[in-house]
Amino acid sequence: MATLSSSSAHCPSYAYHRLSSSSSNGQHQRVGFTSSLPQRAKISLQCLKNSHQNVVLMQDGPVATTATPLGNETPFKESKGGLLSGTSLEECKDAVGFDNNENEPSVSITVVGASGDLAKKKIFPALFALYYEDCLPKHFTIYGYARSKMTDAELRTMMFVVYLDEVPMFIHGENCDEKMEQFLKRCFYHSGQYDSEENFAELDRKLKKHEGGRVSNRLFYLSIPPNIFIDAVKCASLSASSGNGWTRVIVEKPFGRDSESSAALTKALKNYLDEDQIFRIDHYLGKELVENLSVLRFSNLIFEPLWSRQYIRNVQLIFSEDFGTEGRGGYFDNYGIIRDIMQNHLLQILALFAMETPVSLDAEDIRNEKVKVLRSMRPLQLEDMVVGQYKSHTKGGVTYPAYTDDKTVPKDSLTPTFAAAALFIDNARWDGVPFLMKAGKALHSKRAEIRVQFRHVPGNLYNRNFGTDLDRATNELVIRVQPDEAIYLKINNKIPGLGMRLDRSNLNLHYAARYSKEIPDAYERLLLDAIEGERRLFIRSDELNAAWALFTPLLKELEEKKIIPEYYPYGSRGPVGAHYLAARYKVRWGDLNVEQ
């Protein structure tokens, strides 16, 4: 594939800073993007309704329209009866700015797996909110690409139905109705077969249709089940990769169950790509409070100083779900808990967290330090780890099932739905500490967070205060990523009055109460990072490999020697064994007296 570079696309509004390489003192310096736009789009339903009148919502199946039926090529505008009518692509062209001007690239966008949940609730809407920013570039196409037969019409019509049930996502802007009609005009759809070169052979012409004869730059955002991956991007390189610009392709985890498929994928993967055009993405890293980990960090000199063995008495990364698997458990139980978050979610953030200060904030810079971390880990072994699974469970009359209640789940499964973990680093700024990991489903809340846990003060002066529970007194920095994200630090502090009470108190930042702008989704930081070529949120190949050497072999011991998990009520705080695995490193799970 071509892997040649262009100018990459400018969004005025986009949030974090990158390095400048000229400044009037020849030294290097930050330069912020600010913008005058309105905020992020969100989809108000008074504001789709009024715009989109004639879209009939059916209760079980397809979405009617009074729309003119369409062809799969032709953009769709208003008429002035107020339906939507076909129109061609040169006036579709000329409705969305297209000009003949060969010198200013294009930007074309094809999710492949476009009938898919991923597709409609994420990837599509977090392109819409990027296009209502101007963050897309100038020139830009969308495709969706599946095996379902679907018209451009129904694919547009497709993602209306998606905003009007996830308005929650977005907030109200202004012109919402004029951005999303402009949008959809950018917004196709071609039926074909992902191991059919002829079909992606076929929506090769019609990409440089739209692309006409400018610099095309492509871009394949994979949402498809992973055994399928290697036939997709074989036939798009060879049949739909752009030929004198750059082709980038967005791979989903899983990536892989072991050390062993993960190899062969990448191996296969670049029999037809190079590294630098694969992007694998996980969302968590575009996370806007995982993005702040190294900015607050690096940047607040009370907190590097900090930020090692002598201070820190125990790093915790915690991930729950108050719900089970909800009718997927036929994928979940091919996985489960320990590769669906922890090999990658709750492992990416460590690495993060605990990497020594990279040479820049170049992402080769940044990923070189995070595979050091990686490799520096001491192999898991079996007693310090604890797996669960959730039972049924009876709260306010109310039954909840257990996982193996879901019919796509065999009954005899042993497969984890909770585990909990302790890791170590064993290199000097970390040795000692430990990281404990715990991710869950149908636990009693949804979280995710950080919780560093710093060492007691010597010598307390006021330790008769707190009596013989010495982690009263112990200062905490909690990160929450979500929900409503928050960074605070638990300080000790005097009641005010006469007598000398002592009281823990929180010095917070609420993101909500800070800050007006509101958070951009995860997907959309990482598509316009791999629109730009941005690759420092992205993982490379090395460090893939050095997550799962950690996990594998612990992974293939719990299979081999079928390991029966701990079974826990649904809507508890899991197994028992997660509070003794803490307590044998004298440590406490942070979340169990969490503030409200």
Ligand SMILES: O=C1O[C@H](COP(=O)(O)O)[C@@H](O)[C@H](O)[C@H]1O
Second form
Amino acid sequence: MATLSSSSAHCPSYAYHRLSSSSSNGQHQRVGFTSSLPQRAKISLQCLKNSHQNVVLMQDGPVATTATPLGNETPFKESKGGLLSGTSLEECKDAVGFDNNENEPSVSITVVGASGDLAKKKIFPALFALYYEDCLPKHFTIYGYARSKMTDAELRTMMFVVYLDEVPMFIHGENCDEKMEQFLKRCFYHSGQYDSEENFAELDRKLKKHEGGRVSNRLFYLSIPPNIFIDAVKCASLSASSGNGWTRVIVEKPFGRDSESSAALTKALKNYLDEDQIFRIDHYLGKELVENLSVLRFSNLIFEPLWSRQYIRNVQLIFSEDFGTEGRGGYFDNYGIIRDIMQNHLLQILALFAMETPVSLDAEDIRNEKVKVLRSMRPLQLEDMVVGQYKSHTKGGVTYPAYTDDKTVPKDSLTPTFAAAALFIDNARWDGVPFLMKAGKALHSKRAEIRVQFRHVPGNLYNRNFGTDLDRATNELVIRVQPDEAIYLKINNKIPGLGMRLDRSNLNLHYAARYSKEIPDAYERLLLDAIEGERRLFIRSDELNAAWALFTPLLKELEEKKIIPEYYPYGSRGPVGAHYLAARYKVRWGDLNVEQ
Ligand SMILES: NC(=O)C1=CN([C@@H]2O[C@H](COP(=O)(O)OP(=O)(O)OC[C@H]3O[C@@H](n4cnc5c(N)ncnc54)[C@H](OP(=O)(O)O)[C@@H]3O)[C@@H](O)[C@H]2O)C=CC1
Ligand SMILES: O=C1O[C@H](COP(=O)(O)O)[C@@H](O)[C@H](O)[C@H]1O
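Cool, the form predicted on its own is there; where's the form predicted together with the named molecule?
Once more the chain from above appears, this time first in line as the rest of the complex follows.
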């Protein structure tokens, strides 16, 4: 039985919202990062002094702070002080111009696990970016919730230091510091246990004061390890859900480890939430170029007719990182790269890429089509999978660690940090077309891309100009999701001159050259969607079940048979097994070509 209240929001439609927050040429209003660092550093010093932090201003910029002693939580009502210290509710009301119009709903956003890595690096910055762009509702409050003892001031200091220091996705520009000041006044912290209804009831009381009797909509972002999801949802549900507006919960991955644990998680969540209150986040769906996939396909006449087995030889989905697990080994060892990247991020891209034309752009129409693709796929076979693990490597006098050098990873771990797989969609459109996935950590480059290799041109008009390697002469469409976003199409053309020599060139939409503004971070888009009640980019439970059904038998087999991964040096291109796998399907990985 669902106990969190749910009311469907009448939000502006997604398309309208995006149009209204864009300039006439479709560029997002963002500004560069480095514009006013000296000024920001000055303000930060003042702010941090006001908040009674011990401040160290380092030469040329970054500010380091040491927190006040643990247990010094600022009581909400009595807090006084400067910008980063606990601002009282009255001060906060003045600062943000609360009015007495009770018809305007408020939104309270609680980041559960606020002391953690994801909250610090992604969620709070994304919330600020939304505030900067005037995308948050007029009456909003942000709460950090975690067990760590922290005052409001300390939370704000943490957010401010990240703002100054670390996160390039932050927008900086006109009035940025002022906006940050205003934003921080609306951020608060409540320390509590994840399994304490009483602690969530305390949070509820604080939220109510901010909401001031308005219709109160509440968004909880579960940025905590999965083993405490249910405790937190239960307590939020029983003690802190909205009494008169909607309550939504963003759930971070991992959504289980296999079909059974995922189903159990969904079942447990549904004891407290309805499906339409659950926003399962896959942040790759919020990436600009993944969003653009459907636009590319369905708004251009030239692509859709080619989008099938008739013209496409293979599709490659490639993810690589040039660093290892870096402190997340404890989490990673329980999941591995297949669960961490393939079963969710790459599979979601595949589903969007391969789906049939949806009836409309409504969330349910799109998710219906995605689920059909997933259910048409063959469960993965062991022979269609290659797994690897990085080992230590010394280069230029620097020694890079092996995966098992991570102190939180067992020395004999067989967890894959690399995997390559061949997948097939057994439907009329894609019958026989290999969809190759490759994902790995500690490789030679950081990238995420989709490569579509087209078939050879029939007939042999120019074959002698291509030489013997016809594959190299076929068209390839590359959607580079990151970094340096681009969509380019490789074509053949004649080299100017009197002879008949052919060349390969790119028709290139290079985002940095075409659009001068920064691309919004995926978390920004997804948070905004959750606030607006737009579910299109979140995973529905049947999609999740279908995704796990494809991977679970293989994952079990890998574990039961204790398959030993192929070891590859840190910083390399990964195991050679990936090439043999591709070759079996007459495919060459596109990212290995010299010109790429
Ligand atoms: N970090 C990342 O880049 C990504 C993370 N995710 C997912 O997001 C979620 C949060 O990630 P991240 O911030 O890295 O996680 P953290 O490990 O940093 O945990 C977040 C917070 O949860 C609390 N916590 C940690 N371990 C426990 C525990 N065993 N019992 C109770 N509380 C605990 C801690 O807060 P306190 O002690 O103050 O209560 C911690 O600050 C996870 O589900 C993760 O899988 C998904 C994609 C990327
Ligand atoms: O979900 C995850 O994603 C990150 C990569 O995200 P990106 O946006 O930086 O490409 C990955 O490092 C992490 O292991 C995984 O859990």
